[in-house]
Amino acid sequence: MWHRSASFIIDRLAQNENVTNPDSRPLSSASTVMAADNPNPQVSLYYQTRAAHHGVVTSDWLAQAQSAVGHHHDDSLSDNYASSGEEDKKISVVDEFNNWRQQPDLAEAVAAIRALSSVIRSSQATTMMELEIELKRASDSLKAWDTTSISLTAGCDLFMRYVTRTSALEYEDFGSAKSRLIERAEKFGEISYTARKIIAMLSQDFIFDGCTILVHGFSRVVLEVLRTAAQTKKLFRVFCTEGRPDRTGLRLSNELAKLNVPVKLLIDSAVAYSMDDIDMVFVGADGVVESGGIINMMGTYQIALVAKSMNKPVYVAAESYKFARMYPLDQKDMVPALRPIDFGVPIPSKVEVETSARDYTPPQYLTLLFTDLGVLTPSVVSDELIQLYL
C-alpha cells in the first residue's frame, strides 16, 4: 500500500488554490424527479438524481420513471423525524437534504452531512441524550428515505460514530458539548467536501503521459482526476462507454471535450474490442465493501473481467463516506436498486426486463483504490473500515 495523509494532501491543496466555499446554500426549488419523499423505496432514488444531473435522458424514459414510482406515500416518513408540536422549531432533515443535493457537484453523503449537521444546529434540546437521540432519529430518517443509497448510508452512519464519539463531551455543560459537535460536524463537513481533490491529486503519478483510460459511466470524482490531469498538461486520451441505459458517459465525454481531452465514444458492448488500445481503467464506485470490492453502475464488473483477462489495471476512486460495512457474497446479495429501461421500442408485457442499477465487482479484478484515506490495494479496505467505525 502507498499511503499519504489526508493532511499533507490538504495542505498542499491550500497552497495551489483557495477551495471554493461549500457553506453556500443551494435553491429550495423542487425537482419532479427529486421528491421530497421517496413514495417507493424499490426504485432507487439515488440513480434518479444521478440521471436529473448526469444523464442525457428522453422524455420516455422520464416517463417510464414517473410510472414506475406511480404516487403512493409513506406516511412513516413524513414526519421526517420532528414532532407534530414543534414543526416550527425544528427544520425537515429531509427537506433539508434534498435543499442540498440539488446542487450537481454535491455527493449526495455530503448532502446528508450538511443536513445533520443543520439539526445540531437547530435543535431545541436540553440534554446530550435528548441531542443524541434527536440527531439519530433525523439519521434514520435519511438512511430509511432511501435504503438503496450505499454512500447516503455510510455518510450517515460515518457522520454520527465521528461527530457524538467524544469522551470530552461528558465533562463539559451542555452549552459547550453543542459547541463542540457543531465544530466537529463541520470539520466532518469540509474533510468530506475536499476528498474530491484530494483523490484527484494522489492519482496523478499513475497517470502518464500518452495513456489510453477507459472510464464507464459518468462519476464526479474521476471526472476531477481527468480534469486535474489535463490542468497539470499531461497528455492522454479517454474512452467513454456509453453508459446504457441512462447514458451518463455522453455527458463524460462532453465534459472532456470542454477541458480539450481527446476522447471517445464506445458502446458498452465495444470494451473488449477496445481493450487492446486501453493502458488503464478508471470507475467511480457507489460503495466500497469490506471484502475490498466495490458496488458501482451496471457494467462495472463485466470492464474488470476483461481487463483482468488482458493484464490491464483498474484503478477506483472513491470517497471514504463509501466505505460501507457491507460483505456480499454475489451479484444478488444486495438491496436492489432499480431503475426504469428505454429500450426505444414497445416491449410485450411477456418479455421480462432486467432493471438492477448496479453489479458488484470483487477485489481480486481490482488493481488500486484511490480514496482521501490514501492509496490503497483491495486487502487493506477491512483494515481502514475498522478504524473509520471504532
Second form
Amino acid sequence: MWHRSASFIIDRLAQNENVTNPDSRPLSSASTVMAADNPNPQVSLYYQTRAAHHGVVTSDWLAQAQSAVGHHHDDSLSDNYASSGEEDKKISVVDEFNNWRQQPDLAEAVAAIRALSSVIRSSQATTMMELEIELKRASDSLKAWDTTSISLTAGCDLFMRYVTRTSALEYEDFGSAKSRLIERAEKFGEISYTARKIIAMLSQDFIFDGCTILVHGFSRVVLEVLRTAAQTKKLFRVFCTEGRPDRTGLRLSNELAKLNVPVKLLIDSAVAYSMDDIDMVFVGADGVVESGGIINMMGTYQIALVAKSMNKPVYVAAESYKFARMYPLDQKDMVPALRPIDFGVPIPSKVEVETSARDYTPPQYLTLLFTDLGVLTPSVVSDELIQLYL
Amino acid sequence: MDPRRVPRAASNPIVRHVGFFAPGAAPDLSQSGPPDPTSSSPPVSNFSPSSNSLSPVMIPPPRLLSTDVSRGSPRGPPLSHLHAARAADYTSIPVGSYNPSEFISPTASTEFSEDLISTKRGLRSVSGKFATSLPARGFDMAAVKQKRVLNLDPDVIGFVFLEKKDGETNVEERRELGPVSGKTLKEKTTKAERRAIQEAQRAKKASDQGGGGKTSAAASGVNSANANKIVKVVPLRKDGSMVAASEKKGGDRQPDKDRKKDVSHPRTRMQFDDENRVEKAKKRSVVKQVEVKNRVELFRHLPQYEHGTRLPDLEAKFFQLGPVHPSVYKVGLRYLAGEISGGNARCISMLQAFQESIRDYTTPPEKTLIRDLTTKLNCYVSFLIECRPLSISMGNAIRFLKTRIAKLSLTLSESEAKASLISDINRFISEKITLADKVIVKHAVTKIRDGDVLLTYASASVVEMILSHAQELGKQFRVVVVDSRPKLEGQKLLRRLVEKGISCTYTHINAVSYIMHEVTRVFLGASSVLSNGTVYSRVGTASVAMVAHQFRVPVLICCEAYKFHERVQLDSICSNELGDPDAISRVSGRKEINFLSGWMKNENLQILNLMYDATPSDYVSMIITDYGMIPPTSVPVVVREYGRENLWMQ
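Given the form predicted on its own, corresponding form predicted together with its partner chain:
And the full complex, kicking off with our chain again.
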C-alpha cells in the first residue's frame, strides 16, 4: 500500500514534468550535483521520502487506510530488513540507508545512524584511523546523497561526533575499541529512537484541558505528542491546516480522528481567521538551526507571524538530531528543497511557480522548543550546538 | 556528543537549567570583586538590612561606606575609587566582570591605614564644586532646624551628604531619622552594632590624627553616646574649603607603603571626575598629561587630555627610561601618536613588546620570577594605559599572559620559563588572532551570494579580509563603504578595496538611511562583544546597525572570540574613550568653516568626541567568530566554555 502510493506520486511527478517548463525554474547547484543519483532532480529527495511515507491523501488511499486501521505496516519491512542487513556486508551505505528509510516510523536521521553503525559493523578496517576514514567517507556519501535533508546531515554529523569523540579509544586494542564504537553507535541510535517518546512526555505539561491546538503539516513528533495527550485523557481540540501541496494535514486529521480527538480542518489561508480560537500552535521541524529558529514545511513562518501578532505561543517539537549547524539569515539563505505543486489545471509555461517546500522561521517568533534534551528556549539551541560540535 | 553529555540519557530527560548558571560553586562574596557594588568585607555585610530600620546607631565601619555611598547616592563616583582600591585587595583572581583589577596581579595586599581612609572620606571636591560627606551618625534630624540640606539617605547609613553649588544649597531630605534615646540604644546593641561603634570610634580617632582638629569637628560626628545632641554643622562654605585643605594634607602624608603599592597596582578604571585621584595619578605617571577643561558632564569620569601635549614630552623622556622597557615604551609612543590603531594591531604589538621585554628580563636577586615579572608587567600596563586606555581585547590578552606567568612551574629555570612564556605569546597571537581571522573569513564568505550589496562601516581588518577573499572566490558583489568624521578610516579601506578591483560606493554615515534600502548584508567589525550580546565598536556602528535592523537587513558582526568579555554593558557611557575634541571642532585644510576656532576655552562649550558605542543585541543578526556563526545570545556560552580554556590553555 505504501509503495503503491509512492509510485502513484512518482507517476504524478512524471506528468508534472511534462506540464511545467523545466528551464523556467533555475536549478540550484546542489540539485544539479546530485542529479546523478536522484532520478528526479526537480524534487527534493527528502520530500520524495516524505511523500512515500505520508502519501498524497487521495480518496482511494483514505478508503484503504480506513479499512486497514490497526494494521502495523512496518512489521514486515523491519523483519525483512533484519535478515537482509546481516547478510550482505558489502552493501553500500546509501542502500543501507534507503533500506532503513523504508520504515515510515523511522526518522531519516535515525535511519542514517543505523546505516552508519552497520558500516562500523561490516568494516574490514584494522586500525582506528582507517575505520574513522571509512566512516567519514560513508557519512559524506550519505550527506551528498541528499543535501536537502537537514536532519540527515545533522544526524550524520552528530553520529560522527558521538562515536569518535571518546578518549578511551586510544588506549584499547582495535577489537575492543571497535566493539565499543558499535556499542556507542547503538546507544546513540537508541537515544534518537526514543527521543519522540521523551518529547511527548515533556510536552504534556503544556497541553491543558479545554485548549485548542493549531497544527501545521504532518509531524510524527507532534502526532506522538497529541497521541500521548489523548491517551492521558486530556480534553483538547485540534485545528489542522490542510498542508498544501501534499495535504499532509489531511493525514494528520485522519490519524487524530482515529484517536477520538475532535479535529477541524482549515485551509492554509484560514489560519489568521481562526487564530482567535487557538490557544497554542504546535509544529514539528525539518531542522532546528543555530539561531534557534526552525526550518519547516512551507507556511510555518506565516503561521508563526500570525501567532506572534496575536500573542499565542508557538511550540516546536523536534528531536535533538535535527539540530543543525546552519544559520540562515533569511528565507533564501538555504539550500532550497523543491517540490512540485499540482494545481489541478495546466499552468502556462510563462507562469513561474514557487516550488520551494519549506521556509525558515526566525527564533523571535517561537516560544519554546520541546526536544529530548528538555524544554528549551530558542536561544539555548545554539548553546547545545556549541557544546555538541566544539 | 562528548563525554560531558553522557548522563543525559534518553531514559531520563532532564529539564535543564536554561540561562546562566555557574559551573562551579558560587564565588565567595568577598571574592566577587569590584563590579558588584554590594561586595563588602564579610563581617559588615549583615548590616545593610538593618540599616534601613530606624536606628541611627547603625554605623558601618568605614570601609563599607564607600560602597554604600556609591550605590546610594547619585554622587557615587567620587568615592568609588576607594571601593575599587579595597576591592582590588580582596580580589585574588577576579571572577566578576571586566575591571582593571583583572590586569592587576593578586600580589601583596596592603591594608589601607585607617587614617587614610577617614581623611579621604572627609571631603571630596568635585570639579570645582564641593561635595562633602560627613559622618553624622546619630544625627537628630528633627533638631536640625536650618534650611540646610541634609541629604540623609538611609542607605548611606548615617552619612550626611552636604552639597553646595555656587553658594546655593538645595534642600532635599529623603528620610528623617527619629531621635533615639540612649535606653533603646542599649537594648538594641547587637554584636554587629557594637562592632560598628567600635569601628567608628577608631575611625574618629584616626581622623582626628590625620585630618586635624577642624576636620574632626565636622567629620567625626557624634558617637552613640550623645546621639541626642544637636549637632551644629559648620556653615558650609568655610568648612568645605578648610576640610579640603586638611584633606590634602592627609593625602600627602600617605605612608610609603601605600605609595609603593600604588605603583605596582595601576588602577585602569580610574574615575576621572575625582580630582584627588587624578592629582595623585598624575604625580606618578610617566606621561605628562594636561587635561581638557570643558568635558561633557556625562563623560567626566573618562580621561581626556589635551592633544599634542603628551607626545613631545614623552619623546623627550626616551633616554631617561624608568622601569619601562624600551620596546614597551616604543609601542606606547606609537599608541599615543595614533600610529597603531585597530584592536588586533594594538593587541599584537603590545604582546610583541611584552615578548621583547621578557626576552631581556633577568630576575633580580632574592626575587622570584613569577612575582617580579608580574609586577613588571603591571608597570608596563599602567604605562600603556597612560598612553591610551586599554581595549577589552588587550585586557584579555594581558589576563592570559598573567595567568600563564602565575601558572609557571616553580621548578623551571629562568631561561625555560622565559622560553615558555614567549612561545605562549606566539601561540596566542597565531591561534587567537591570526588563525581566528582565517576561520571567520571562511565562515563569512558563505554568507555572501552573487548579486549581494554589502555594507561596511569604518575600517575593520576582518571585514576587509572577508571582502577580498570573496573577491578571490569570484563572487559577484558590490560594497558600500560608510564612513564618518573625524577619523575617515573608511577611506583607507576604500582605497585598498578599489585597488583589488571591487566595485565600491563610498558615503558618509549621514546617508546611511538612504543607502540602506539597496543593501543586502551589513558586515561590521567589533572592538568587543559583551555577555549580553552588546557589541562595543567604533562610534557610529550602533546607528548603522539600527538603520539596517529597521530595513530588515541582516547585520553580521565579525569578531574574534578573544575579544569576548563576560561584562555586561547597557550604554556607551560608563566605559568609553574620549578622543581629541579638536578633531571634530575643526576641519583641517578648510579655514573658512572653522567657526569654533578659539572657542575651546569657552566654558559654555563642551565638545564630545566619543570613540566607541554599544550596539544592543537586538540589532545584531549574527556574530561570526572563530567558533562559528552564533547568535548574540550565545556569547555567554562561548565565554563560559572557552574563556576558561583561554586562560588555562595548556
